[in-house]
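This document opens with one chain alone, in structure tokens, the form predicted alone.
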Amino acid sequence: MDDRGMDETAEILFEQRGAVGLVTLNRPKALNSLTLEMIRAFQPKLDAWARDPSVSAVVIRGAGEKAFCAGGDVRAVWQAGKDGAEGERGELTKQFFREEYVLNRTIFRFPKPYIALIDGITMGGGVGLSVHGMIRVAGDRTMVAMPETAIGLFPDVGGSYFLPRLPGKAGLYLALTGHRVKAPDARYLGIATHYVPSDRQQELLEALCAAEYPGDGGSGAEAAVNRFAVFAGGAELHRRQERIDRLFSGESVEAILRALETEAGAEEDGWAAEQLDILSKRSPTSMKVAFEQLRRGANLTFEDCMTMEYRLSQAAMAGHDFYEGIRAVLVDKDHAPTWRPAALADVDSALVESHFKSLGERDLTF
């Protein structure tokens, strides 16, 4: 990657080169990872960039050879709400959530050109800041996830709006298991809409920069990454989107491991065994919430599915396996949360309700 102009104490970075307001996101030893301060210093930016005639278009980055953005900042947001009081979970807990929420729909609304470089990890928060924009350009190097259901959260940042609307039942796949995705499957689903190499992506970033862009609607971004993308190769998704299909079809949750087990009996390449040793290990609450949440955004605008995901976010914040998912996985490392309830069984459908209820004036409305 080219650095020029980097300046190493800063989280984001923002310059225009030519008719391209280019983003960077500049915390590599953190894999890019997104705080609260870089979603301040982001938004207001944006808004001024739709709004400028002299930037036709935006690029975004990430810094460093590993990722473009590992998600955001969560183990900060565990802090906070482990220092807050009981009841008051502190106070950002509350912003993070709405804020990032906030950007996203501002990427998924924009006026002009958006274009991700998602050469690296892409996970969480990551994914939230380059799926909703026009164009999305993998790499050698891409992997893409939502990994929430293993620490005690929900696929957020937009995920119940894309995620059913890919093909057949693959979103919810991603959804429950956090299955990472390498670049040809993200081509194949839609979550990339470019495959360029890695060692021609700095080229290809020179070239957006130099592009003519005329106006209508993105056709000048279009050509200049045609010129670099090439195909990305077969992607093992599209070969088990018949079985995803199948086993994922089920009306809840207990209904797909059922299908799995099922399979699993029968199988002789041991994947849905697979399938069902990762499901085991994910918190029961969040698969359920999920998998109810991914139901209702096929049906809804992006807006709504932002307010029905900022309720989701508080009603996480207000209870038990964000705090233990963080604790086992990021800060411990011993990944052996005890999740609460521990069983699938034990997850009502009260308690999933819960998860949905209008928070009243302090709903995220647009």
Ligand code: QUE
Contents of the next structure:
Amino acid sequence: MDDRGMDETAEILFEQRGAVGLVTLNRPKALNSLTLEMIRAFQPKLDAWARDPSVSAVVIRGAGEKAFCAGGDVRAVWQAGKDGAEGERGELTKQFFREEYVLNRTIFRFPKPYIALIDGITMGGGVGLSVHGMIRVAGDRTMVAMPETAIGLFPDVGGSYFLPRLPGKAGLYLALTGHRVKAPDARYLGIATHYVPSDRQQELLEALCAAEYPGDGGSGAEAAVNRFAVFAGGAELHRRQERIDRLFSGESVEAILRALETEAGAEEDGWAAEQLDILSKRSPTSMKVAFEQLRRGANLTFEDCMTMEYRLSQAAMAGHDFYEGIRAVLVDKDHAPTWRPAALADVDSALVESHFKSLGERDLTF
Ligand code: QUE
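Can I have the other form now, the form predicted in complex with the ligand, not the form predicted alone?
Once more the chain from above appears, this time first in line as the rest of the complex follows.
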């Protein structure tokens, strides 16, 4: 216990500093990846802070210098699910996604300023803990990605909602390739709302804890962050936007690959060829599901996106590629998954459609 009465060995820490409810993701050796226990501690805290008049804003950060949050603890989900036959996969494969998505929705609808300090690795589940809040502050260590097609999953935690709302086809590009962005691109895309240099983020946190939050708190939070925010620098994706829009606007994943192949035969810089190489390593099923997921998500409410994503998560848990992807990337680390089906052409529309089917009583509803 420290002098504030906190158990500093806990995986997630909560404290109130001034009018701020401060959350610290505290698994630095696992890049603060999110466990079901952390979700189960966080959800009731957020619900209580939403009602507590002495709390005017919530700030969330990651412990250590490397990561905000590298994603969900998908290795634990993998462990729970890999040995069970159909219908008897571990409870974690059902509860983890359900409770994580409810938390994402609580953040999306949070009635007070929710400020995420994303100065480090922020992937998958870490994006879900940040991007739906009012303010996302990038720093020099920011590295944001939705890398799920590399592990046979799909860009979840609200990816259906926020990715189709990024400029042009940038969201689909991030979803299919898992491309990682630093602060300038995160600012350009709108994933980050501000950039504050890493060496000023501690001062920013202190200012947020000392700030006043009149009214709904939004202007107070904005004013505090704006005292530290500076220009992040020119964005690579801004310069590449027209090309991404042109090459990722096809009406199918196959059409996008054809456009990239044509471009690769004519380009000077090798960018399209590089994207083709990356996409050739991703799960064919994940890519086709992600394409359809973003197409549908563009016209859905946040809640309907999460209902859809829960269906997709349960289809992934019942399939092959998630278990193979986690094995290849996080367990054996050979980065050589054998996808099934192995070819895009063998992922037929019936297989894609089956991922989107209602779960009936087991659907996630709000
Ligand atoms: C895709 C992902 C994840 C990933 C890598 C991917 C993910 C995740 C982690 C991760 C990384 C380091 C850890 C850890 C987990 O990596 O969701 O526990 O120490 O959590 O390509 O979706």
